[in-house]
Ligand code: HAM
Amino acid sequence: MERLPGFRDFYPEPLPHPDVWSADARQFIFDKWRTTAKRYGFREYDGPPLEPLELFTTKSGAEIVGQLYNFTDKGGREISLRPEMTPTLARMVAAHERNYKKPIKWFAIPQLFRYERQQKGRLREHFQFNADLIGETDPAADAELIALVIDTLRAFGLTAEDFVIRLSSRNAWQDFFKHGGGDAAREYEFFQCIDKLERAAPDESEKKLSSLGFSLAQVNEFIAAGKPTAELENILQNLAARGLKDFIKIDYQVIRGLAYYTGVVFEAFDRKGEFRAIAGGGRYNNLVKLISGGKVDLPALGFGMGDVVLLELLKARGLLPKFDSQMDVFVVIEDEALRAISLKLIYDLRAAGFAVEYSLTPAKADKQLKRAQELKVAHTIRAESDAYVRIRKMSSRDEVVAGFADAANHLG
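Can I see the structure of just this one chain, in the form predicted on its own?
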């Protein structure tokens, strides 16, 4: 029985095959995400993996349905596996925002699903670190969120030589379009063209821009100048005050979700250009109002950081730790007459916070010691009688005899 295409099996290390994923590496990433978010004062939330299909079409339009795992359930409801978390967040905030003081700073680590073509860095499911700040319009909020992106990546050992935050603004492009005499009715077409500049052939972009009253040279000049707006300058100064200036670059080629983002946008890229975007986000001041049917109107901004690209980057930079066993102690039961008292010792040590392993069934002492070495435990303990144990420190082979009640004090 094979797993579905685009989905992953997560095994404990050591991995049995290169075609599977590490559960230990996944937990390592989750722990860094959670720790950094909490340092910034973000609180964790979650929502259901199944949502009404309408939640996602309201946010992204009917065209998103082709990218979803959607179906009609047994109650006749049109539903979908969540392809993203922000609509769920907007729904939750709109329902109970009066119960929370602003700004709301929340994060989640959902598993997301999209039915789309698999490629490097993109599967049909992935886990994603989402952090959102709701109820604040000041650029200080944008700077705070970008700083969280930077410090999250730094938590993995990545530096300014490894990644850069490409900072942009939809407002800057709107001003460019307006001052250039663009037709307001065709603004969306213009943004579409800008969004595809890096992927489209120059002559194709030139043709589309010309039909809108602009030239590719004008657009390229604006991008190359990279002159920050007052809003972006505020963010740059805020981040510079934190010592994070080297991580930021103004790059107006970044424009992101055309019908979604409303102001500052940003993406994190590895500087060698080997991978897809590591993270991306920005302002989406209209979503809560849209999802609530106009009942709740709150400004918001957020970002997402997927585990697939991040894990590829950490592997490439040699920044994943070696995932050895997490066991602290192996209790050797050499004399089966002492198994009952050994089980009590094992229980007490686990209750004291130690990770303890032992042989479930009778086995020769040398076989048990071999297993202890495989697990790379710090200590072995062997009951000498119903009152005393012998504790061996595996690194030095030093041994000490102690009473049962005192055993934990010798495991430091």
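For comparison with the form predicted on its own, kindly provide the form predicted together with the named molecule.
Only one chain is given; partner chains and other molecules are left out.
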């Protein structure tokens, strides 16, 4: 049986095959995401992987809706696997926002599902670090969130030479569109055209833009000028004060595909332009109101960072550590008469927090030692009698004999 296209198997390292993914690397990434988010004061939340289809159909925009994994369940409900976390977050916040001090700062690491054409950096499932800040309109919040994106990537050893945050604003484009005489009802169409500029053929963009009353040259000129709005200037200064100036550039080519963004938007890319976006996000000041049917009105912003592109980039830059079994101790049972007392020792060491391995069935001592070496344990312990153990430090081969109860004190 083959796995579904675009889905992944995660194996412990060393990996048996280049076509599988590392469960260790995945955990490494999750750990860094969690620690950085917590340092910035974000609290973890989660929601259901299945949601009513309706949650996504009107809120997210055509691109993502075309990629939904949706079906009718046995109860006749129209449902979908979540393609993104933001509508779920908006629903959760709207339901219980009164219980939380503002601004709400939450993060999650959901697995998301999109039925899209499989390509480099794009699969049909991925894990996405989401951090969102709800209840604050000040650009200080935008800067804080962008700083979190930067620090998260730096936590993996990536530098300003490896990645850049392309900062933009839909407000800037909105002004451009309005002053150029654009029809307000077709604004989103215009945004979608800007979003596709980098990928679409120029004559295709030209055609679309002229149907909206603009020319490609006009649009390109606006992008090339890259003049920050007052709001973006504020964010740039805030980030410069933290010493993060080199990580960021104004780039109006970024506008983001999702329908709900209302202001500042940004994306993180590798500097060499080898990979797809590492992360993307922005302000969505109307989504909570839309999803709560007008009951709750809270400004919001956030970003999502996927594990797929990040992993490709870390691999390419040699920034993934080697992962081993992380066992501390191997207990060698040479004399089966001492198995019972050895099991007690193993139990106590594990209770004290050590990762302990041993042979489940009788085995020759040299075979057990070989296994201990493979596992790269720091120590082996062997019961010498029902009173004493012999502890060997693997790095120096130094040995010491101690009482059972005292064994843990020699594992430093």
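Positions refer to the first chain, counted from 1. Under this definition, the rigid core comprises the largest set of C-alpha atoms superposing within 1.5 Å between the forms. Computed from a predicted structure; not experimentally measured.
Is it true that H179 shifts between the two forms by 2 Å or more at the Cα, once the core is aligned? After core superposition, the C-alpha of H179 moves 2 Å or more between the two forms.
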